[in-house]
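Let's start with one chain on its own, the form predicted alone, as structure tokens.
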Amino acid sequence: MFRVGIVGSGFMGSFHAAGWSQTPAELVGYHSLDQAQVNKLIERYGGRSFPTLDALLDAVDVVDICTPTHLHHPMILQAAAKGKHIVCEKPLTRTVAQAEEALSACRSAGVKLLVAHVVRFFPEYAQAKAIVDRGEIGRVGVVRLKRVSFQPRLAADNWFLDTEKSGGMILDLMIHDFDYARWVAGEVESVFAKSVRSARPDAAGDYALAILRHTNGALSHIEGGWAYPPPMFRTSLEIAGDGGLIEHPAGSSVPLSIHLKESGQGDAEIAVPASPLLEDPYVTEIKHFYDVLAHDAPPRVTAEDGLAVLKIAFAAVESARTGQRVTL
């Protein structure tokens, strides 16, 4: 048994609260600027509200950071200074230098830093990785990944659209698939990317394509975007090896899918992928983090992974800006 506190009460804070409620950990409470949302979480999962991050840190053993990206770095340093283990939503920090400082601070403090790259916990993605690891499709040559949704539209303080806070679509959304590509095909040596927003900074949305060249010669083609109308969110994966092919989704006999905003499904502020399973992948992720923290289980995703994928994401941002291939 250990005590957990959550910082942030938005959609990710809510997902993480649901996950912790499925573990033996004690969910002590929350620190957030949105007291109305905190009250909803307290009513559903228990715990109490803390007026400051310091007050929350004094009452817990583990802090779970679910705040906007630009706040991750100072909160990680504050938690590490108090000797608290840390779970942090992706991206780990807003810059590579911040991530390096965060890792150093956590090592010095002797605390664990776990990064919530949830795609590794989606069963179809985890199964594909396991198939690759067993050698069933031979040597991986090409990985194709897609993640395209509508642009986030928070009613107040839409920090996603502030590049200084979120890093933009490439950092906030495509980082999921950069991480997965590296997990499946190994280290990345160079990135070439193009994006709508880099060509037209005033564009209403954003869409990008990136090609990762891995050190083993494999190529990853990654498509990402805030480009669809609500409530659309589409993801897919394809992994081709010299001995076979993995595809998800696996094909469909449906000739045409129609998604209408007027259907009532178009009211969401943020697009979050779902999986038709008895257990939500976000719950699976938090249960894994519990095992890492409580039983020293080996982490599926490490702080070093969080740093490595930031380097890939910023290489993609730079490539899209300059039109040149960027070597890591």
Given for the second form:
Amino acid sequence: MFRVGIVGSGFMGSFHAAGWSQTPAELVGYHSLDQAQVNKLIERYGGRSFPTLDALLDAVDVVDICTPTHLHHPMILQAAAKGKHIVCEKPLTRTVAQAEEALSACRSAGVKLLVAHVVRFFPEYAQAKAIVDRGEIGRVGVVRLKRVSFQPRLAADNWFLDTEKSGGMILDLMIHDFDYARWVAGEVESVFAKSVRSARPDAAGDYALAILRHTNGALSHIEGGWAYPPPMFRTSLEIAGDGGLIEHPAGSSVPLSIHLKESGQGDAEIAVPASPLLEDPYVTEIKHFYDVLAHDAPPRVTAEDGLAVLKIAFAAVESARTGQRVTL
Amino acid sequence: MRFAIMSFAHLHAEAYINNLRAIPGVEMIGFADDDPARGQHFAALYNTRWFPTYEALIAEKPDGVIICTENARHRPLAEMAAAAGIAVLSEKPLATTLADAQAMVEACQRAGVPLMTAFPMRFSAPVIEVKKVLDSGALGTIYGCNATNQGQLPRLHTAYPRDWFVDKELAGGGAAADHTVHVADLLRWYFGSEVTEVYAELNHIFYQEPGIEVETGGLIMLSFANGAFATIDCSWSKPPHYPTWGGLTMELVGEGGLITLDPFRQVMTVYGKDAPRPRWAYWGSDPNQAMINEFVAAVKEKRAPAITGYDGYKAVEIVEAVYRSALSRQPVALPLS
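Can you return the structure of this protein in the form predicted in complex with its partner chain rather than the form predicted alone?
Expanding to the full complex; the earlier chain stays at the top.
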């Protein structure tokens, strides 16, 4: 059994805490600037509050980084320097150079670096990948992925909207599907993308479309956005092969629908997919990370995957900015 | 009013002949086809007169003709009809080269006859509803559009053999030539704005069969003068066992929200007694009928049709840019010189 601590206590921090609480790992505690959030986590999942990251690191074997994106890089380096294994929310870091440095630091320190690309743990996405791998639809020709929500509206410190901190919608949200496309269809050769943000910097939210060509000739179409009216959030996947097709349109598999005259809907701060499952995909993800850390199971997402997808995301940002095709 | 069809090479002739017959006051005088086997087959199937040459049909002086040859053979027939003062409705794409499209527009202009391009989706009821919402301004500034016009290999939805759909010369290409123009035309109409740049990635992974040398998959990015961008998935990515021929979808995102459009979704699923797979039975309104009605009305009223030859020309220009971009692997600026 090992000891784990979480940095950051926002949405991802609380989802990960819920996950760790369902593993044999000891959830030692949290470091966060928001004491009220930490108190809620302590009440629910136990553990204690650490005043500094250093103090938390000294008390754990594994640190789980759930802070805003721009903080990932210094925290990974700090944890690696202390020889702690690391779980890190996506995107791995704010820049490609930071990710390369993080990988190198973790390799030197001999610690694991696990990137929380949770989409790989959503059952429909995992199932579609398994169907492709079984050869049920033949060779993949075109992959189509959608992920569009409303613009995040955190009551305090809405770091999502600060490009310096989050990298913007393409890095924060579309990266999920860049990762999935690469997982399903292989390495990416080139990216061509358009975004509202690059054309109209003053526009609220963002919306982008990207065309990827994979080295094996397959194509991927990725749609991402912070553009829908709240509380709308839609994802979809379609994978067409030379022998068959997987379709999973937005809203096509809603197993229940509740319409109440008094609903409190419409005031969510950020959009998280509602998938009524016996096990939340974030819990599935953390349980998998537990197996990787405790039993040396092969990780479903490697640090190299986290770096590779960052390169794709930045190629999309670059393409949208310059209007040119960007090769990888 | 007398109308006729030129060639049954394109499967849509089989819809249009019934559409013409359904219009009161229209006499469907028959069709010409220079392929005798095809001519005899469809003359018998539709119990109509077959003219073995196009000249013989033109000599009958119909008021209007619908050209349903292979894509690359529209031009000579349009020129022949125009010279005889006969109105022309051409199947899409208007032509396989920009030069041919331009020649068709000019020939009809010179002769003073209407030239219409067959873009039936403009007459689809759900498509028209979206146009109304956009014109109301409710979506505000339009950010972008994620569109698809996917299908099976075209020969899978024609009982009569029509292999020319995968012949690069006769069809002008594969999936991109077949499935770019409908969405491109709708977006030009919706936005009231022209395409300024085209980027395309094409591949050939679907339907790798002997005799198929054209692209069967493609993703296209269009940029418009109004600042909006749009993608079209033109792939023949629907497998042979799909419950319908394919479809067309659009998702329009703007500062005011989202509009989703799936005009072929007015279907019911049929699990037939002897059918190996479920089938979608379409029950929505027939856009082809509305389009043919408009062609007939334009001829009767001696006015320009709602969709012109120029619209067809602009769509051909986009297809040509798709192929140039796929070859150069660079975005291509429009208009093409």
